[in-house]
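Take a look at this single chain, the form predicted alone, given in structure tokens.
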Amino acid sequence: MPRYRATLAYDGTAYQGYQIQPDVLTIQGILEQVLLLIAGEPISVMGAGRTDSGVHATGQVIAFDLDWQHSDEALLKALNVYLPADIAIQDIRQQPGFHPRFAADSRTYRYDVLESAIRQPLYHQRAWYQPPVLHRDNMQAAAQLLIGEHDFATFGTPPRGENTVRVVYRSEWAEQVIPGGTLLSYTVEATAFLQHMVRRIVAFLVAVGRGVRSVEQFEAAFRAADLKHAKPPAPPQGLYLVQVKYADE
């Protein structure tokens, strides 16, 4: 049976993850349900990452197998026409023996967090609201702490086994002025991630912009590798899985 890669985006406020769950809304539980009206029977869908109740998705990586007797155009078409409008499929190709997770090389995820002196009500549910305090250079340091091969235990614990260390490639924040304040986005990319890793690491780097934490202090909590150094993660409508990148791209 044919197996189809495809570039998925989806707005996560209504969802309880991506991962299927019984009696809840998830990503995977919608994709599911389209694909059984589409093939008459259960089609399972592989996923790239798992993402937490509330995150978005602009390159989330999905594959399905599936007996499709037209063309991979008209399947994008299909599966969109039953997605809601929060789910859209947006580049769909076969690839045989692709897995989504097991193949990547990195993820990248972007966190925004919106600097305002007044709430912004239109992104209420895209990025974590502070007020015009935060001090970039300090934040910049910190986030540059974290590039390499480290011992990231203070983020997070691993959704299997017992091995915290991931190599991250990326870490830096970029900024941009926004009508009523200015949107500060903080991008990641590693090998793989620990649970609620990107979300603590943004509320420790924030608590750093706000002067609550210094870089030293920052820096020897990472080092600790204990999640008993970790801030409380960041509320979850500011995070976006952007780009899962294959050897093969």
Second form
There are 2 protein chains.
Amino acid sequence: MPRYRATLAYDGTAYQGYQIQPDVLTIQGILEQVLLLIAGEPISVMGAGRTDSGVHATGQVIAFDLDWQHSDEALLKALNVYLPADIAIQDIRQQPGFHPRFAADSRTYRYDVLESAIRQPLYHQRAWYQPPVLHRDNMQAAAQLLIGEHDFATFGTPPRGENTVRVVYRSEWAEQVIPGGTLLSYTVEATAFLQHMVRRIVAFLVAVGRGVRSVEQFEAAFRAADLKHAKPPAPPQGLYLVQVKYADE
Amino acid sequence: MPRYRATLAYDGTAYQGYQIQPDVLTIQGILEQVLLLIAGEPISVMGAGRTDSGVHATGQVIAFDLDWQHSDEALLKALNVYLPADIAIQDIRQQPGFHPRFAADSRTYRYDVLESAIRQPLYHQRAWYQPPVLHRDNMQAAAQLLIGEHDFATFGTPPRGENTVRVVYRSEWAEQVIPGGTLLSYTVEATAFLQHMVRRIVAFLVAVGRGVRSVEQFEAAFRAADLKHAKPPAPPQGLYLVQVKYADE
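Provide the structure of the form predicted together with a further copy of the same chain, given the form predicted alone shown above.
Then the entire complex follows, led off by the chain already shown.
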């Protein structure tokens, strides 16, 4: 059967994460339900990254095998007709042997922190609220320490059998004024991520921004490469999987 | 009783508009429920503008009379503790005799159009989806025709006893690239608006952007000052009440 590769966007608010689980609503579960409708038989979907409950995506990458008699464009339209309003395929094409996880060179995540004196209803499921006290220069300085090949054990646990060394290509904050506050967006690109790694990094960077931890304390905890120095992960609703890059691109 | 004036933000998705109605969820209804909890007696809330079902606000202005023994800051916090996550008071202060509707000099609305080849789940309740075919220069040229004092009868009906002449101070499009598309934001400021006026203007401007109507046809329909030339209103989820201005500011 031909293998299809697709880019997927979703609002993760209503879902218990990407990965299929019995008896709960998941992104993969919905995709496989829709493919069952279209194919008339069970189709397994592979994903590039397992986003947690409440995490969003604008650039998740998936693949599946399907016998389809019409154009790629017609398949994209058919899938998006059946998918709910909070999930949409962005592009689709055939690519023999493509595996979204094993073939990936890097993943890019964004984490939105909303700095505001008052909670902002339009960002309730989209960002992590923080009072307007964040020290930008310190957050940026701490973020930049992560660039390069390092042991990230302070920020998460690896999947079984893997080590905790990863290469971070990009780690930086940007800001944008919005009605009622300032959106501080942290973008991080790496070969791969440990479980909860982005959310643990953001939690620690925000502690630096609030002055609860110094840049030096951040660096010492990071260099210690031990999860016992970790902070609890930042909440999921600020996290977005924005891009997965492949060597063929 | 002291009169309080407050600025209000809300995600309108879950509500049947601002104005209180029996047996349905409205912004004003929720506000009055929360004030009843705080005051122990019914309190009426006045609003600057009646937003429709599904319309959002970052700068709605309200007023109410309340005996409150503590600081304005404490009242703001108390209200926001009881208000649901999709509604939040942004600021509050006492202002004797203030009326949010009668005292208003102008209202500013924004309407977000999401131009994308594919629907974007994260903008599902936040913008009006359009395919990427919109002609910016024509939309901008048509929008600017509305600036000044004109009869806006083509774009809506007035409240009982009022005429259809309004003064538009600002009418323009801006654009911002987002993941998966381009957000085209129309901002319009006027003394006051007719019912559905912003959504009817946007529907016609988008028809111009799509090439279904020319700028000349837009101008002719506008100058005719007759609702029979109107297009059906653009959907509510792209509309935001962003600011109400008062002479005292």
